[in-house]
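This document opens with one chain alone, in structure tokens, the form predicted alone.
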Amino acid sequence: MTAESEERLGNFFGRNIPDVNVIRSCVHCGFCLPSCPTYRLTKRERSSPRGRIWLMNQVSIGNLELLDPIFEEEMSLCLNCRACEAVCPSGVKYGEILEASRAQIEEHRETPVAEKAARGLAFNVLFSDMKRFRVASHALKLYQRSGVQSAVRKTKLLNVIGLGESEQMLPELSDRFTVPHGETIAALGEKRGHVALFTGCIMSTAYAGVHESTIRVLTRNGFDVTLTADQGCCGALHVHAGEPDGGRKLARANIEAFEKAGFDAIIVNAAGCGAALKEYGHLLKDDPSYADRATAFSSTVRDVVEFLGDAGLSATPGPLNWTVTYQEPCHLAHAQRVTKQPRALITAIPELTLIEMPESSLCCGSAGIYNLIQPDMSSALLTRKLDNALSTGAEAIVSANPGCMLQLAAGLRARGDRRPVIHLIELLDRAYAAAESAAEPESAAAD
């Protein structure tokens, strides 16, 4: 029983319906309830992973209106990190039930008319299409740049209107945007591989530097570099706020652009991008056309920590005279399973100290666009991933996720705080710039 052919599963009806079997595989065993930042917080059986699948299980044999405001309020609740099922000892695979459970709540809901205007915004007209997406940013930017920004903030009229705080979250975009053309960095010294990056939309525009640090960082590890024409959004935004349909458009455009040619891996630099590109097999497995090419190019995917930990590093980094703490970002360390390559990395660097904060893997309350539907929970989780890391004492939070990164410095900003939040691969390139800096005085000396 799938979700795309069944017409009708108790109170689930019309398209995406949730498997019935991967909703009936959880034994309600309950490991998951540690591990859940809802429950965490709540103590609310039904905010639980065990919970909701209940309630689920309730709509699915008609106990339970698809609409009841409690479903609803709890499909919405969850962050979708993944905790639970990096627990799970039955493998319920909770991602594709929640995912589906909201896109059957978005098919028959009633939307109000602005909310399905700023729906209709986002995700049909800026991340459908990277060029609309690279000039609304281009906009945002002379928004920031041009001292707009700065006097509509001393002016309080955001917070008149109630767009304060998601104001405070926009990131701030980049001097140049990463805007791929298909052109290849070629690898520094032997060559080693390989690869595309995927270049995505926020990592594009507001993280730009971070992909200048993945390409010098590969290519110093001997790994040609190729920027994919073509690409797009990676659709993970759309798949958790229900939209899958937009989501299998931008997965089916990806992929014919990455199928060109043969890579050894796709590197991904953005958890959550990874952790969709990783899934695209799931998501497009009813498509005819695309069902093995979208399992064949997911296989594919690596997160550029996870492939570089695997690989070793060929080239020594410098040292760096940091003490750092370390937050794992969900959809790497839950939903991909990669814990162990982002320590590896970060204590390859010689110098510097990693002090472990308490619950590093408990959500910070990003998830997307959690931060906007969900205010009042995702600061609760802000507060307690902001008091964990500050009691390590380390000068800098280090991280691998767009979302955890402007999350955790929105945060600090609104705590007079200005020790940074770092990627881990900009961590790992100043490094590298640290060890050519130490080598030039020898090269001048040997002159």
Second form
Amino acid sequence: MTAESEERLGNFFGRNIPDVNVIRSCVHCGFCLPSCPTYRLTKRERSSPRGRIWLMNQVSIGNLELLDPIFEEEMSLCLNCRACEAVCPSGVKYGEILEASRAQIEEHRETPVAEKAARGLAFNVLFSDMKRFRVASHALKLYQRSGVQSAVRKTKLLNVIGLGESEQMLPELSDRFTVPHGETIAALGEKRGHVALFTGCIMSTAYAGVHESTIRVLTRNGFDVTLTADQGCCGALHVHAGEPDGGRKLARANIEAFEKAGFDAIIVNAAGCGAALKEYGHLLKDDPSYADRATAFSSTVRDVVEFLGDAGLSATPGPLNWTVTYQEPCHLAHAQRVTKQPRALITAIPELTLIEMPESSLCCGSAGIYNLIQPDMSSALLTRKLDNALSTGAEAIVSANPGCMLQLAAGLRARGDRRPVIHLIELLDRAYAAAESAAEPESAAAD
Amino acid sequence: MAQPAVVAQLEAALGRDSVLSNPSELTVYEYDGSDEALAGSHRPDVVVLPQTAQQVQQVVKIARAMGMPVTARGGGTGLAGGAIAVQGGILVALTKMDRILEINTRDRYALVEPGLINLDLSQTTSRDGYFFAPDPSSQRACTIGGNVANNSGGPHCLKYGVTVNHILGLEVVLPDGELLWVGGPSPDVPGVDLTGILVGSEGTLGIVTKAMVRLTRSPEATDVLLAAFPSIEAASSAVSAIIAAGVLPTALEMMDALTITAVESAYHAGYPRDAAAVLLIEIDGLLEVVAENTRLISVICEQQEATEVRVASTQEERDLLWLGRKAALGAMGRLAPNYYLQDTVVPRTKLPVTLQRVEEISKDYKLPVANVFHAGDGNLHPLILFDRHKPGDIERVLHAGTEMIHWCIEVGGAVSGEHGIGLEKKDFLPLVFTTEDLAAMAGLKLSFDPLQLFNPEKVFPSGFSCGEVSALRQQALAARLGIDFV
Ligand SMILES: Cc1cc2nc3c(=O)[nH]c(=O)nc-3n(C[C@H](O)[C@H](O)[C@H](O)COP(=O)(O)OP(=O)(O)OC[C@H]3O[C@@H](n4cnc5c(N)ncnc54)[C@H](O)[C@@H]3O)c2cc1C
Ligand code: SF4
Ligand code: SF4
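Next, report the structure of the form predicted in complex with its partner chain; the form predicted alone has already been given.
Below is the whole assembly, all chains and molecules, this chain first.
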């Protein structure tokens, strides 16, 4: 592409223009339609991947305005769940052109002042600095404990970290935060390698317990685990919301934090973050001093489930007499194509029964901050997901991503259903605990 | 854009959510699975998403009163431009009518709505040990209504036959807005075989609102065999030898080197990248019979110089091999931005010469051609790869395609194997049919649809419809509306 065409492609103009070759690589075969959650619910072509790509194509040839309300609406209604990408025979890099289209819209639309302020607070203040994020989350926790719920609901902070305005959405925030200081927790038994743990923002505040489980399970399986200092948020929310510059800043900081040590792998236990970290190579492809480093960084990133599944468990888990079902996080199944390992790990637990739910890879409607932007579609998808999950009669829902877990837990709470939603790594941790203490299954099941 | 009055009437009949009239949302109904550079893209004036047969009837009655064309659309995966609203008008998207109404395993049928996705039906009935046999490669996205309209086939049709062999009855909305049931659960309904006429009519005679389809018992055992060959000729002779030996595989598919490259980069399905051609062969039936036939076919392939014969041992391996085959067309996007698929049939014995001819044409026009096809029944799918943004490519593609079709007809073949005539193939019909044949077809069309409002310009060759047929249509329209055309 020439420099000139980089500045304008039909009605796309300025920075972050979607790659015209990616748009054109869609041969409109329609294979992706049935996998798309928004299409399944609406059965409207415009809300399908093929329809959205066609709309992008129309903008790119100047037939449709960039700020056409239908285009804006569809770019927003898309969950960026990437189910379409996983099934596309033509290899259309959908996530890439969606994120570029969103960035284009963000760059050119008139953002209402209040929204601008909220976005600024969220993307420039909160997520860009882990200390600030922890303080905010801490404040939130105090509010929650002290019962000042209305104050909580008024803070946009809640919205921003994906917890929603309804009280139902409030998760039980963990008592502890994970603050990485560069410490290393040594492997138990024979050492098989040395990995770093990516702690992230939401995981390290709302779900610090999952980090503790991850560390225990990894060390038990022979891996030294380092909590690398100076790491921050992965930037996924920025990139998905059309704020790639904020995402790039965070990416550079993370690369610097991790690149020197030479770990066997950088382990992530939040599928959304993992997908984003694996795409740093693409995010920074135009930054000469970071492009290669980003690619090298991305190539060492592994989801903890993927990593353990591939490496195999060296320690045998104890029995859990439990029936569970597995909800596939989109960013694990579709964006990272990790589908076999989670099942292998779950079924490695003796006495545990895995019952597959229908449509296990259909998005639950959480999708980052989607549940705030598109509440109707989000709740319709959540209802469908819970109906599917509960139809299995499982005693717990296992997942592997904080966004999904928050969404599912909130949905269950709203139904008055007390079944737990747990991270796959917590499940394994419990199985190891069971092996150690020969605890009764009942105590394992109580959340 | 449609007149506000029409939109208002449609909204009154279907509800606001089911009527789309904003130009930005109509643009996504300009295409189907065919290449827009060749089939052309046309925007409907309004799109409706009915939920009942009665709503379809109301839509047709409104269209008729306004003299607006009506085009049905299912999954929009058709490869002949069949679902494109060439004259604008009302596009009836049947995607919301996607329920399975009844599964009757005792009488082996299912009653379904037309927007149901093909694979969803088989997945549902597989729990009871049944499946819907027609399995177009697009089965995860195409609809039963589209299958009926195009009389679609698929890899397994070698043994089980095409869609028409699996349709017991249909409910259709006719061009006059009336609802008609044809056929029924018992196979031989006396009288004219209307079901047979409607299947394959590509939405030009009626809109299917329910289909009663035959369910087939899942076989006891299934083997999938992959054989790699050093040349296309060797693979072709293996095909002939297998058929000559009297074993009827369920599916017998060929893919050439270019296709293998595309598929492997998409799925890593395990096709040998160094083979000139592979055969994907499926055998099903009783356990012992399958084992015996698999052994026999392996031997035949080896005799025909196969460099590798592999029997997929797990369900996962079988699924992956089939996924590679079924997504082959879509995977062409990895080789070139556009492809033009020729869907033609030649007698099986003419396969080797035809493939040679295809290769010559590819060289003559300097256009790469990938071959992936139903070798067992001689249904070729040469895919001409091109880039429509390159000047001159489209013209060369059209010429190359025409030459291929002419060749196939010369050796005794047909213009369409399974993808339908639609927009794309209709001008080739005079090559195979006499003027009398075509007149009979036009007569049939007019007796169903005197106003020529249902999927206009499709199937019937334009020379014909532009001449006599459209004159007749004008007369009929004039009579109805009480006006004169000059
Ligand atoms: C990758 C790929 C692979 C394919 N492989 C095969 C294959 O192996 N075999 C094969 O035969 N085809 C194949 N096709 C072609 C296509 O998928 C089939 O023709 C399919 O049956 C079309 O179904 P659809 O629901 O997408 O119909 P559409 O494309 O929406 O419509 C096709 C035609 O049917 C009419 N129609 C649709 N619904 C109705 C209805 N309810 N009532 C009346 N008319 C209706 C339309 O007007 C149009 O003329 C393939 C296509 C693709 C993209
Ligand atoms: S599967 Fe891929 S090529 Fe086919 S329509 Fe969807 S995005 Fe386009
Ligand atoms: S990312 Fe998900 S919601 Fe968006 S088009 Fe693809 S499948 Fe649909």
